[in-house]
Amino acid sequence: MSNLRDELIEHGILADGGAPGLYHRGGAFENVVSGIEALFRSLDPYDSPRWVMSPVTTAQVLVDTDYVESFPQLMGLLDGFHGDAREARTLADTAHDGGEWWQQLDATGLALRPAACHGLYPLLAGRQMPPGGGHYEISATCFRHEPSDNPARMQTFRMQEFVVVGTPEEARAFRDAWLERALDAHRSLGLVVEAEAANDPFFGRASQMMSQGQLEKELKFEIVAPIAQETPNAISSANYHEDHFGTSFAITTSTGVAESACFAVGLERSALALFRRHGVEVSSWPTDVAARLGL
């Protein structure tokens, strides 16, 4: 197979944006993206209000959602320049001599966020949940810092996630569910997907046995395609928290803490795996693929 990466930068698909992992993308890409986000909206059978989160929240979400336990090596942290003119006058003096600028920059209290999902749990703190659970479409461009030059290693990535917030039941049934539904949907597009019970790259001494937990109980799914290389790679997942959320933010139901479950589409690795299925020229994709996403 030839060079995916390259063969998307050569027709224009993407374009790189200085640094691994980073990408800007074209037209034909956003339009790919466009469509799978419209497809699996369709497919939402509640109808879910839409959230669009900002790529940017506070560094105590970080703290609340234990992202900073688990994930610390994925996290990114804004600075920003807090001082006088005299002070501004050194720092453009050193960017301009090749110098470590960034050591004169301060704290702001503010990090990238790195899933779509953590933005809903602090407007949902101290609520109890409605009979049937709470239902939410949420999205938002995410970051992680695994920078790399296989384009399914995105630094900056779009998540389009469907969430529900209520009892064990609820939530259980609701991941399933989108499990199957976004196996269906996938292959409906061409692309040849699996189910696999899946873990977080958990951080530190406890990662091995948190990762072991999460399999041994189920709580995660991935499915799978191939994207740059044979080795398929994440492009949507299916989840459950358990109380995990629901104990940090103090959210209920009517018999106690509430449960949370998401699917979250991979929008950027989606369109990855169609271009690597159907390769870089959009107006050849089969016909029926191209109605299922409006092209």
Contents of the next structure:
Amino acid sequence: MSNLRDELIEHGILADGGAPGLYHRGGAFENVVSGIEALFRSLDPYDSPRWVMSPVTTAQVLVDTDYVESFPQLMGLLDGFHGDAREARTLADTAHDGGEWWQQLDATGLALRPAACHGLYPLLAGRQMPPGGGHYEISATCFRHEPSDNPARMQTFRMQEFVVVGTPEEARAFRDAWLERALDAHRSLGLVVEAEAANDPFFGRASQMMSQGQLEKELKFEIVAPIAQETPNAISSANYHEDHFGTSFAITTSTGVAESACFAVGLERSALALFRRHGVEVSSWPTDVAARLGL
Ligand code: ATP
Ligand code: ZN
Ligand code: MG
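Can I have the other form now, the form predicted in complex with adenosine-5'-triphosphate (ATP), not the form predicted alone?
The complete assembly is shown below, putting the previous chain first.
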């Protein structure tokens, strides 16, 4: 198999962003991303209100969602310069001399957003969800510090998520229905996909136990497809959070603490799987696939 990353860059579909996992996206890539996003939106049975979350969050949200203990290795926090003119000169001199000028910066209290739906729960804090649950379409540009030469593993990428916050039954049913719907949708685009039980890469000593629990309770399923390597990658995931966010943000239903579930479409990964499957010339993609994506 030829190297997908090189091929995409040669054809101007992606451009190297200057560090592993950073890319600029060409028009052809963006058209495919927009098509995927519109296709999944058309499958949403709830006509959910749509929010594009800020790509930058307060660092406190990483604490409130327990991201700090679960995935500290993936976080990206923002520093800023708070000094005076003299310190600014020292900083610039250090920088131009190849020194560690970032040592002269301080925390801003801001972080890059690691997951789209984590922007929603703070907005619902303290609220009671209506009967049937609250349904939302949430998207965001996310950052995860996992540099790689595999184009499927970017450091910034977009997620389109469909989220429910409601009773345990509503959360589970929502998650299962999206998994089926999405398998069909990816297959309608010619992708060879499978659903697998999965776990998150929890950090540290508790990781084994957390991952095992997630697998045993079948909290996470991934839809996988081949991208740049023989081992397929997750192009979307269906996640049942139990009452994790409901408890953290005091969200309720008429019967107790709210539970939640999300179905997350990895927009870049889904587009990459299509380029892998149908080739780098979008004009020669099967006409039914092109039509479904509005290309
Ligand atoms: P992986 O196991 O591949 O690291 P994940 O379990 O961390 O994926 P989720 O947290 O479920 O992924 O994120 C939802 C979706 O976002 C994934 O199914 C995938 O399509 C996409 N995604 C996750 N990490 C990346 C990344 N580094 N680059 C591009 N897309 C990603
Ligand atoms: Zn989510
Ligand atoms: Mg991951």
